[in-house]
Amino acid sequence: MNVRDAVLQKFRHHFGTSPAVLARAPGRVNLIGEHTDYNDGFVLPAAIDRAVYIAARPRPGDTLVHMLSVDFDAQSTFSLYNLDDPDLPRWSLYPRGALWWLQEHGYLVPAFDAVIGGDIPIGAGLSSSAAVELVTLELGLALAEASMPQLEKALAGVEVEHQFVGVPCGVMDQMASAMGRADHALLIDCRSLETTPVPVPAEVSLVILDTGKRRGLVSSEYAARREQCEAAARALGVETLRDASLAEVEEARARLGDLLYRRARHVVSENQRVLEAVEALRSDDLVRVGELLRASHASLRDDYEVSCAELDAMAEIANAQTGCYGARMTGAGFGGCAVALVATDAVSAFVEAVAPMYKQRTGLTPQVYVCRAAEGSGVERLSG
């Protein structure tokens, strides 16, 4: 059974009838383009097949939410007028986050009862938290009988991230999850939010590569980052790092020091990559493509330092077998997984090949989930 009819069916099983609106949200994966977002510049994302999932139903007469969880096996009722009570679940946080944020800007969402559950894994770096955001304020807004813009909801969704949750997260995430297209990667600007869909061609497949190495060091690390960018790009005097040029980088490499230094090249450099497998793809030279992700690795792992040794592995053995085009370690680092892109009609032998290889290296089992780029959020109203 797929994941959005074992949603349904949870939901006609725990409250004995069914549910009048189903919301959906996909997880995604970044193609190229790493830790540039937060210095307003470029990257490629993909919305993939892989999605949350909330069945709802309004029930009038109070203020209670009623939700269950089908990934953590629990359920949590909480008042809409007590949504930042410390004392409900950690899995609750994000729905309560999105329903805050509704609010807050004047939708009226009255009382429910919901199942939510998904196929994305957690914690592997595919933003299944970003998509729990937008299926819920996507749940909320069908509630309030209420539309939005998707632009819109990514942006509400990046601030349930910032003022209800607390991580200082970029504008990635929850703009790939709202505003995907089928069979598309979507390169985002980051300073001016200009969205455009770019082809993945028919003949590919996205494999994500999960290491089992849950992700360490990340929130540490992910401020000291942005804090370097931050004083790099002072002291070539630019705004951010967007606006630098790799021959600027070069030029000052001895006021900067080593470290500066690096993390500049690596975000300039990165921007640049970024750009080129756009044309790339356009033109169908998916051998560019692949040059540009191994690129892309060997930046992140040794200008950036956000790889780790599982990542490496991972990205070295993919990079080995027949069929694939380039592979690179795929968001903020320490852990989680990396990308690849697998000609299609090798991806049986890509996926065997690579599993065992990598846990003889490594001693972890990794889990491989073979995707397609996907659409973004949306909801269906359900009949009975």
Contents of the next structure:
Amino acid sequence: MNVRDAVLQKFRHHFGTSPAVLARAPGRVNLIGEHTDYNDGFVLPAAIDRAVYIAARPRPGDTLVHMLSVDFDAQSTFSLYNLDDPDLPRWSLYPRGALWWLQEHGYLVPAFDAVIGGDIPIGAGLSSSAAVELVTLELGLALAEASMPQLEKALAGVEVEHQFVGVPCGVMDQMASAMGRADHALLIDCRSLETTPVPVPAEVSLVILDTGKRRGLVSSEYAARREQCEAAARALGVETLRDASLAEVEEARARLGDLLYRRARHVVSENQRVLEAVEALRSDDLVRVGELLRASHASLRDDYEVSCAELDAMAEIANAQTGCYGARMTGAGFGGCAVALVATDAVSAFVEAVAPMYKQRTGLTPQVYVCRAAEGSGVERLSG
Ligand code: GLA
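Next up, the form predicted in complex with alpha-D-galactopyranose (GLA) in place of the form predicted on its own?
Now the full complex is given, and it begins with the chain already shown.
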């Protein structure tokens, strides 16, 4: 049974009635443009055909939310007036954060019964948390009989992350989850927040390779990278690294010092690679896209230092296979997933070769998800 039906069935079974609303928000994979979003730069993610769903039914007149999580096999009851109660379970933090945001912005969300569940691997770097924020915003808005443009939903999700959860993320994950387009990647200008769908050619598949290495260091190192980028921008006399050219970074090398020089070089060169990758995709030059993916990985590994042995091994093994145009780490790094662009007719041979080679080299069992670019978040009203 697919996850959508499983969530609906669980609702009926547990609450003994039919849900009135079903919201959905997808995970994302970033093709290229890593650690550029918080530098006002360019990113090229795609929403994927793995998502989080919430089925719900309002209980007007009450103040308690009853929520059941399929993935955590757990249940939580919380008051709409005490959403930040520290004793509540961690898994309900993101849904509570989204409800908190809606309340803070004057949306009157009634109490409700809900079942949440999905098929985005949790904690693997495929933005399961952004998807939970978006799916709850979609649900809360529908229950409040309100609507908002997709971009505003995405920015609301980012505020949940910053103000309720306490993670200083950029805008990429939430924008991809809210604004994805089927069969397209999304070029996002993280300064203007303009989005441009870029077709993913039908002859290639997005293969996500989960290293099985969980992302231990990510929170402290992520915040450190952000600070280093801000320091580099100050030293270069620009507002953000988006405004610096490679020539300026080279010229300021001594002033920046080795660490900030390499951080800045990654961000500035990565922005260029994103724009080049978009051009190459538009002209069906997949070989060039692949080269850019490999260059991105090398830059993240050597200059930005957010890769790890497992991601390096996965990217190297994937890049050596026939039919693979290019592979690189994706997401914040320090574990999680790599993404490979693979000729669709070579995908099964690719998967069969990569998984055992990776296991032999690292001792870890990888998970492989062959994905399509999917539509962004939304909500359905159910009848009956
Ligand atoms: C995480 C963040 C994003 C982005 C990536 C790195 O996924 O949530 O905003 O910064 O890392 O590209």
